[in-house]
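Presented below, as structure tokens, is a lone chain in the form predicted on its own.
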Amino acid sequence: MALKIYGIPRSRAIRNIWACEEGGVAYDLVPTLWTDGGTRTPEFLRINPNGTVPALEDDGFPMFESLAMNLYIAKHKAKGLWPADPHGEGQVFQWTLWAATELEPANIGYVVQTVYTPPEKQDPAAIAAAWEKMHKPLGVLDGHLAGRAHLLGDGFTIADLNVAAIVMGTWMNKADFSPWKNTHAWLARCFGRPAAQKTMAMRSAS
């Protein structure tokens, strides 16, 4: 039976619509809106009490949190995307959750004021401030970035993923990354790949 994910492409869904691509993993992207009460009626509260999307079905296990359904992903329906030692695991984790509490709360940010703000309304003072926010982050990545091909080493892993799926919109909408030569150069690894290529094209079409 496929997995079932709920959400639509333009929304954290395509992170897990991402790791499946890349994993080889057969998927049903089942079309679940938050502006129509697809989110709050009972059936889909009963597998995602919090009323969002993403939200994930295996044969009738629920999961909810995007980054957490991609580590689920990898290491269980996944192909080539988990690392094989415990020092990778741990770094999978790690850099999973600075995705979350690092670099996606600086990148909503410049996200509200770049992509969900109409372009009349835009403050290029408050885009200023909130791509300012960013540096931290972009920093830190581009320094363990300084001779390695992907964040565990050479090979492309969930982490990677997890970590370039955080800022896809932003790379989709032009942001320049070019000051953190490192970072920049990996992301464009990462959306090269066939898999992402293709899961960019459905965001896109969305």
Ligand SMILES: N[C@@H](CCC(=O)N[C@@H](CS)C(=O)NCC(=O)O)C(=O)O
Second form
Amino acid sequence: MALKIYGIPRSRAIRNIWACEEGGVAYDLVPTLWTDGGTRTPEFLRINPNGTVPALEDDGFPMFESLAMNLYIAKHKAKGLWPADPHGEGQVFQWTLWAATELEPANIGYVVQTVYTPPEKQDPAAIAAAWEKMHKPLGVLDGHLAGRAHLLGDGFTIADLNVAAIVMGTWMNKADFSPWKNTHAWLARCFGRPAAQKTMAMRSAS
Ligand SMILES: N[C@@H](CCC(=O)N[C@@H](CS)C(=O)NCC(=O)O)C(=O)O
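Alternate state requested, the form predicted together with the ligand (shown: the form predicted on its own):
Let's see the whole complex now, leading with the same chain.
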């Protein structure tokens, strides 16, 4: 039975769509919106009591939290995204929690100032201040990526996907990552993958 993913491409569900596309996992996207009460129904709240998307159901097993869902998908459903050794697993946990706690809050601050604020109300100083908060996590990423093609070394794993997915929208909106040249090259590699291209096209079309 195909995995059910609740959400829409223009939401954090895009992270799980990318993981499924990347790992060859069959999934059904169940369009679920927070703007029409779709995340507040008793049926949905049984799957995700937070009343947010994404969420998933795997043969009746419910999960929420986009990046945790991706760890489950990568380890138990997908092909080729989970590292073979314990140290690799440790790094997957490290980078995923780092993505959620260090990169995501900074990125959201920037998204609020750019995407969520209507153009006529946008304030260049507030945008610059929000982008400034990205400098620290991007610097950490850039240092780690020196001499590495991917976060764990040569191969693309769910660690790359979970970190890159945080900034997918920011990248698509043409934010300037070029001062962090290792990060910029790595993001171009991650988002140049066929599964990422397909996923980004779904996001653009939604
Ligand atoms: N930490 C959660 C955040 C989920 C989240 O905030 N989702 C947004 C859409 S991207 C949402 O459903 N917002 C509606 C609301 O908060 O009511 C995750 O990564 O899954």
